[in-house]
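One chain comes next, on its own, written as structure tokens: the form predicted on its own.
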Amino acid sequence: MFVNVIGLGYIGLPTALMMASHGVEVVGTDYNEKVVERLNSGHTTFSEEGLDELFQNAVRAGIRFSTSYEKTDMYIVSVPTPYDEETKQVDATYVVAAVRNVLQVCHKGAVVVIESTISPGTIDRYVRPEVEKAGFKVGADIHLVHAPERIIPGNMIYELLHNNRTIGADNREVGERVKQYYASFCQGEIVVTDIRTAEMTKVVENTFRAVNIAFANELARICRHDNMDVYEIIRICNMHPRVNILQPGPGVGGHCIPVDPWFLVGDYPELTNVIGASMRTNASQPAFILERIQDIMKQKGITDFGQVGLYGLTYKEDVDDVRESPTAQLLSLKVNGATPQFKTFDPFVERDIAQNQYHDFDRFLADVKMIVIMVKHHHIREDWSRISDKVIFDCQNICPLEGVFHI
């Protein structure tokens, strides 16, 4: 069993040191030489709870990191798969170069497994094509395989472990041998089914979610215009066996909540209203929020910008990841055609990626008078007298003083 994995970024490095780590030969491979440089040197490029033991663990059983592609019974590509802007469609333009890559070393036989969400058929529009152009026939000298990935930062280590599988395949018994791979660490159920199914039923699971959290959000907006309470009410509704309403939030950030529906909504804009209607409407949260920011800063009185400091830079709590993070997005609104000069701070991003962007929480606490809570970090909740005195607009709901102010 030997495996290139291609791509060491949130998904493909944890995914190369689980394999490594229950006996098969991997070697990662990514362009990026800073990150195979720090790798080599003996550390991970990111944050996660375990991760640093399964790094070790799969150094010792021989993972070996390079920037160049080797020649494998199997490589596993999981490269960003963003979508475009405009047609909302799903941009493969990085599993392709992966993919033409990866034909240019390997042997006949080989199985390529793509392991980004990708929309349905997008491995018969954009892969099949490049598998035919190198001279290779599908089926015959190369294998084509879909395994979604179905992890979330913060949680890596156990999803990887207990998290169910989806493999999806043009032939069953390549879907099997692929299936043994995942098996060596995988102890939850492992799927066999065709390409397109595979490729369908991962952007499906992350768009029904991203419908509920719409919904939860638009019934804040709803509960907000006429000044009743949410939270109460999300409560009570929840006490219905049937019913489970998700909580409000201040958007939805990570790269897949936020990103995989639109592949459904390009390629499908008939006949996705309700979903098209959803994604606007988690993308338009942040506004919201920055309107609800305004109004808490007129009724108290502060009228500027910058005595007003966003707790949280990151898309959810406890990790590092700020990939499409709320807090990013309210930062790049206007106000009055400028954007807000608010200060930020986060006990888990130690690179600056914002202005006025702080790393020492007393200082950040002492240059504001009100604080936003954007994200609920463990670290905030472990002593609420430290920001007892400030104006307190909490976006998550964690937050048990008097006086507080909610979506």
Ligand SMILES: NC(=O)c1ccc[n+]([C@@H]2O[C@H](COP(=O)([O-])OP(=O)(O)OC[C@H]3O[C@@H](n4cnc5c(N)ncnc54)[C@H](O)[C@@H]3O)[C@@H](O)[C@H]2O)c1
Given for the second form:
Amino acid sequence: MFVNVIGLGYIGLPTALMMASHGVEVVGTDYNEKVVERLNSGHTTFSEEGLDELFQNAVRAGIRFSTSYEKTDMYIVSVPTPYDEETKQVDATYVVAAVRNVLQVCHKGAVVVIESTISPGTIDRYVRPEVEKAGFKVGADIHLVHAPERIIPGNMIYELLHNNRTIGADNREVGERVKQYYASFCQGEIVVTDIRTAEMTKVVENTFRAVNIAFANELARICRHDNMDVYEIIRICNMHPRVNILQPGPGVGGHCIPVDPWFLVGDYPELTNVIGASMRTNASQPAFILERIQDIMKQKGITDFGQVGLYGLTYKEDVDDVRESPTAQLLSLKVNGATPQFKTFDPFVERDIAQNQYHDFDRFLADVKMIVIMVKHHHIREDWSRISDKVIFDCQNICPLEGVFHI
Ligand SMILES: NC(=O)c1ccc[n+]([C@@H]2O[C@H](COP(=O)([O-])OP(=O)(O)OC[C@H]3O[C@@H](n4cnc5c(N)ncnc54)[C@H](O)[C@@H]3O)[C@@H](O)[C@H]2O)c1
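Taking the form predicted on its own as the starting point, write out the structure of the form predicted in complex with the named molecule.
Let us now look at the entire complex, which starts with that chain.
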């Protein structure tokens, strides 16, 4: 078993490390030299519980990191798949570029697994033609597989080991072969199906999440409009045996939920009324939060955005991933043509990525009158007395103090 994992980001790196730690010979490839240098110097590239230990295990087992592609039995492509801003369709440019490079080095019989999230039909439309263009025959010389990933940052290592997985292949035998690689570490059930079903299931899973979050966010807006307590209402509704409403929040972030459902809207614009409306609802949630901030400032006589501190820059709690985060979305909005000069702080984000960003919590607190809890990091829950003298707008419904404002 010899595998080349292409793309060593949030998904590719833990996957490569996991396989290497479980008896598979692995070389990890990334075209970003800095990523490869850092890994080769013995350091991981992002923080995640259990990642460093897994990394050490994989290094002891002989994993290598390189900027070149190598001749192996199987390739796992785990590169970004954004959506095209205009058409909303999947942007397969990174996948196509990686597959082209693989085809330059691979031997006949190799299996190319696309792990990146892609919309149904992407392999047919973009990947099969590349294989044929390179002079190979799909199914005879090169086998194509889609094995989408479900893990969540913050619990990646546990989920890699325990989640169920889907493998889509043109023929059962190839699907079963790829299943053996994943079964080297995955203790969950691994379902083998066809490629288009595998493509669609992953996108549908994230769409399910997006639609349900949008429903909760919309309820929050209705309740705010007529001064009802959305949390109490959801709590009571969820006592119904067949109702399970999610919690509203300041928006959705990360690389999956604000992105993948757009693929369906882009491909099936006439058939995605609920999905499209949900995506727009979630995308406009930071604007709703900004309005709410202004209302609370007015009520409390705070006139300067500089006296308001946004707590949390990441897209979810207890991780350092800031991609598409609701706070970043909020910070891009304008009031009367100008960007509000909020102060910002996140215990997980060491580099400077936002305006007026503090790296010391006490100094941040000393400079603000109002704090907006955007992210429910464990850090803020450790000691509420630290913020008890502030005006608190809690977008996560976690603060037990009296007089807190909610969504
Ligand atoms: N992050 C998540 O939580 C998550 C969860 C499930 C699925 N996914 C999906 O997994 C895929 C990868 O996401 P990610 O979060 O790991 O992205 P990422 O941006 O963290 O990592 C991608 C890596 O690929 C490298 N890369 C890009 N093109 C390359 C090429 N041609 N050759 C070599 N390296 C290349 C980049 O340098 C980068 O290091 C996406 O399709 C995403 O939707 C992500």
